[in-house]
Structure formats: structure tokens, C-alpha cells
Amino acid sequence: MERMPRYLMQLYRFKTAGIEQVSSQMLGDSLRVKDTQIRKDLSYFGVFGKARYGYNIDFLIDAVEKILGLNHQYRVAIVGFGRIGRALAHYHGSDCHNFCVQLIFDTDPAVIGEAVGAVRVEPMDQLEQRLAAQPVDIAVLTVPEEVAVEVADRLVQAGVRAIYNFTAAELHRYRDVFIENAQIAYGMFKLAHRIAGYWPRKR
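Could you show the structure of that chain by itself, in the form predicted alone?
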């Protein structure tokens, strides 16, 4: 399942380039994944191509979107309207196809009332009230680390069952809540470790 989003993004690129038919070999070469692995992944979900012809790209995109649950629309709340929250709000605000931003919260009076499309930034002290009136499927957490756990507690108590965590806080104490971490520092640490293992540092 973890490879499916990579497959889908590459299929989108192929479609944009005007490609109508794609083979597992072609997809594998573009992602450095063995074609046998791609066929295995797809066949696990009942998606089969034709020998010598591969897959019609529209059919394959539709199939992978359904596997990932992207044939539904998801309601999103962004909690924290700093640089990251603002960028995400404007990104998703321009396309409501799968992930539709419906609520934005912040504590800064300078940004409360600011609009992103039809959505206005609301004060944090109204979070529970607004989520009760307008439930969401996913909350995007972009608040300072020192308040992240407190805010996550409030979101979970308000009924949110999926949190995309852009903070460095560890959010692992919730049962039946899906947490996805997007911690930039962790990725940088991994890259540093790999570089240090291959190339001696020049002084």
C-alpha cells in the first residue's frame, strides 16, 4: 500500500505527458521499482493488465485512486495559519477534488478573519463548537510544537479521527486515530545519515 501513492503520482505525470498506455516495466523504470513488484502490488488488489499491452492509463489511474480511497471527497480543517498552514490552505483551496478545506483556525488576531477562498480563519477558542457544527475527516496540525499535544487532544475529543501532523511533537497516545507525520527534520536526519555513510565529510 505504501507504494501506491508513488504509482499514482507517476501515472498522473504520464497522463499529463499524453501517454495513453503504460506497462509495469515503464512504470517500474520511472520509479526504480521492479516491474514484477508493481504487477504483484496491483494484482493483490485485483488489478490486472493485458500481456504485451499493459494498462490503459485512465483505467489504471481510476483503479489506484479507488484503492487509495480517492474516489471520495474528504473534509479538512487546518489548525495553525502560519507559513505552513497558509501554504497548505492556499494549495488545497485551489482544488477541492479530493481534499476540501472547510475550516481554518489560529490564535493570532492579525490573521483571524482572513479568507482563503470562501473559508475564513476562525479563533481557536471556537474549535470544538465549529467542529461540532461542521465535522471534518482530517485535521492538519501546524501549530507550535509546545502546544501540539494539547491541540491534538482537543481535536480527538471533538471527534477528529485522522491527523496530519506537521509538528515535531510525538502524537502516539490516541487509540483509533490515524496519525501521519510530515516532520521535515526527520527526513533531513535520514539524508544526513545516508550521506555520512557514503562520502567522508570534506573539511
Given for the second form:
There are 2 protein chains.
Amino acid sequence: MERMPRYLMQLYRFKTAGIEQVSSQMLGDSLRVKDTQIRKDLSYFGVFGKARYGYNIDFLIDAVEKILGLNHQYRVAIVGFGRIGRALAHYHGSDCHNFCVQLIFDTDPAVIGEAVGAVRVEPMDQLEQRLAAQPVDIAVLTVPEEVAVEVADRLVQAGVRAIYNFTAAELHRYRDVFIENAQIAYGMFKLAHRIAGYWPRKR
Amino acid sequence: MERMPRYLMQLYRFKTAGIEQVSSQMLGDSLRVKDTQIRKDLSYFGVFGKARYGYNIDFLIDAVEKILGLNHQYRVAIVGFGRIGRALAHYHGSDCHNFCVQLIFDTDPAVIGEAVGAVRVEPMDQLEQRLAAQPVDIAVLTVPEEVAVEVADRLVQAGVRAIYNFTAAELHRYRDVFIENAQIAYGMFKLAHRIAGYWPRKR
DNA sequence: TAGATTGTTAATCGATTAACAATC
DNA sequence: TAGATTGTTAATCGATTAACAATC
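What would you give as the form predicted together with a further copy of the same chain, now that the form predicted alone is on the page?
Then the entire complex follows, led off by the chain already shown.
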């Protein structure tokens, strides 16, 4: 699954370039992935090509979009309207393609009332009420780490079943809640690690 | 390696909580990782505890920081000062702890000249000159996808050896350049996938 | 047809975990 | 000492890749 989003993006690029059929080799080469890996991934999801031809690009894009659930719309709440929350709100706020930001929360009176498109930033106090009135599918968590667990608890309590977690907090206390982590700082750590070259033996 | 940043953050939390010694079990439980995994990870990097005691927290924090290369400072350039670039610039811009933003570039005349701390946004044209005068260790790439590869080429050409890539572009054309990817949209895709529940057989 | 490309089986590889003797 | 916790070996598990017959 991990690789599906990359496949999709590359397929879009091929499509834009006017390519009509793709082979697993083509796709693989462009992504530095083995062709056999791609075929295995696709067949796992019941997507098959034709020998000697490969896959029709429209067919494949459609299939991968379906696998990724992009044939549905998702209602999104941004929780925490700091700089990252703001960036994310605009990110998907403008085009309501698949992910539609419908609620934004923050504690800071200075930003409450501010609008992104048709959506106003509302006070965090209102979280439960507003979510009850207007449920969302995904909450994007960008609050300060100190309150992250507490806010996550409230979100889950309020019925949220998927959280995109941008805080460093560890969120594995919930059953049946999908958590996706995106700790931005960790990427810097990993680069630092590699630059520093702390390899005990290997390489 | 993947897990090291999480270990470190959890150790900080323990430290803050006043805990002085950690066992692999404690750490593991808090992160939903097997104790034996933790010991294996640490021993791989030559970090060992004491039987019946575990690890001294200060010792362990220090060790993990070293593994992650956090005993060094890294000079960072933010390339692309859109909303995400801006968020990241401030993220590490304020505290110059380990990652010190020293250069910011953008093409938009409206933001050129704007300052984050002591750093001014400079025109993208100046990229090569400025990097020559003031080399950085890490470039954070947050330009629009259409120009991402082109800009990345220029960065590598200008001597950058580590790129934190926030664009959807595929950057594997370079030898000896560390690339760390953080495609924010992919996380949404993965959540969508799970919500849509496209499981052919399993579960 | 010839041969490029498929889907799948079997082999390989690496990462995770269980088991356990060593030890503080 | 007794027993909690370690580091490591061996077993398990899952993911990747090579090999190849099937097929368009």
C-alpha cells in the first residue's frame, strides 16, 4: 500500500505527458521500483494488465484512485490553526476535490473568526458541539504537543475515526481509529543522522 | 533507524516526568514496540544498558542524540516560501537549536525581502551565488511540483547534499545526495484508503 | 508467428520476535 | 541470594525479487 500514492502521482504525470499505456517496467523505472513489485502490488488489489500491452492509463489511474479511496469525498477538520494548520487548511481548502475542509479550530482569540474560503476558525471549546452538528471523516491535528493527547482524546470521543497527526505525540490509545503520523521534525533528524554518518560498521 | 526519533522524543518525555532510568520494556510499552526490538536497535548502534537496571536516561538521551547526529548543527535553506515553506522557516527558525535556517528563497516579488528572524527571503535567481557564499547542509524543498525537479537539480549542482522534499516530485536522479520525502498529501491518501476500506480479502 | 509483457510460484532477503543464558 | 533485565542466538514472519510459463 505504501507505494500506491507514488504510483498514482506518476501515472498522472504520464497522463499529462500524453502516454496512453503503461507497462510495469515503465512505471517501475520512473519510481525506482522493480516491475515485478508493481505487478504484485496491483494484483494484490485485483488490478490486472494485459500481456504484451501493460495497462491502459485511464483504467489504471481509475483503479488506483479507487484503491486509495479517492472515489469518495472526505470531510476534514483542521484542529490547530498555527502556521502548519494554516498551510494545510489552504492546501486542501481551495480545491474541495477529495478532501474538503469543513471545520477549523483554534484556541487563540486572535485567529478565531478568521476565514479560509467559506470556513471560519472556531474556538476549540466548541469542538464537541460543532463536530456533533457537522461530523467529519478526518481530523488534522496540528496543536502544540503538550495538548495533543488531550485534544486527540476529545476528537475520538466526539466520534472522529481518522487522525492525521502532525504533532510528535504518540497516539495509539484508541481502538478503531486510523492514525497517520507526519512528524515533520523526524525527517530532519533522519537527514541529520545520515549526514553525521553514524554508521557503526556498514558503509 | 526509522524508530530512533520516536525513541528520543519519548525519552525526553520520561526525562521531563523526572524518570531517571528506563528499561527497554518501559520504552517499548510507551511506543507500542517490543522491548527486544529496542534492545536490538540500540545494540546495533553500540548502545548498551545494564542488566537489572536498564539505561540511565541522560546517558541514553545523549546516545540517541548522537546517533541522530544531533550533536552537530546543521545549516538549512528553505527553498520556496509558500505557506508550507513559511511554516517550516518559523518551525526551526526561531530556536537555532540544531537546525539553523540561514537562507530562504522564493520567486514571488511579494515575499522577497520579507524576514524571518535575521534571515531575509531572497530571489530564486540568487540561489547559486548565495549558496556558494553561504553553503548549507540541508535544503528544504517546498516549491510547486512543476519546478521541483529543476530546482532540485540546481540545488545539487550548487553543492547541496541533503534535501528534505515536501513536493510530490520523485528525486532519485542524484548520487550521494540524501533525500528525505515528506509528501503531505500521501498521508491523506492513506487515510482515505483505510476509511474506504478497500481490502480485497484480508480483514 | 515472435517476442514483450503479464501474473504467480519459489527463492531470497531483511526485519521482527521468541527464547534464553548471562549478569547485576 | 533471587529475580529483573540485559544482549544475542535462533526461529519466525513478511516483504522483495528472480525465474518462468502463460498469453496477447
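Take the two forms, find the largest set of C-alpha atoms that superpose within 1.5 Å, and that set is the rigid core. Numbering follows the first chain given and starts at 1. Being a predicted model, the structure only gives us computed values, none of them experimental.
**Q** After aligning on the rigid core, report the distance the C-alpha of residue 188 travels between these two forms, in angstrom.
**A** Comparing the two forms, residue 188 shifts 2.6 Å at C-alpha.
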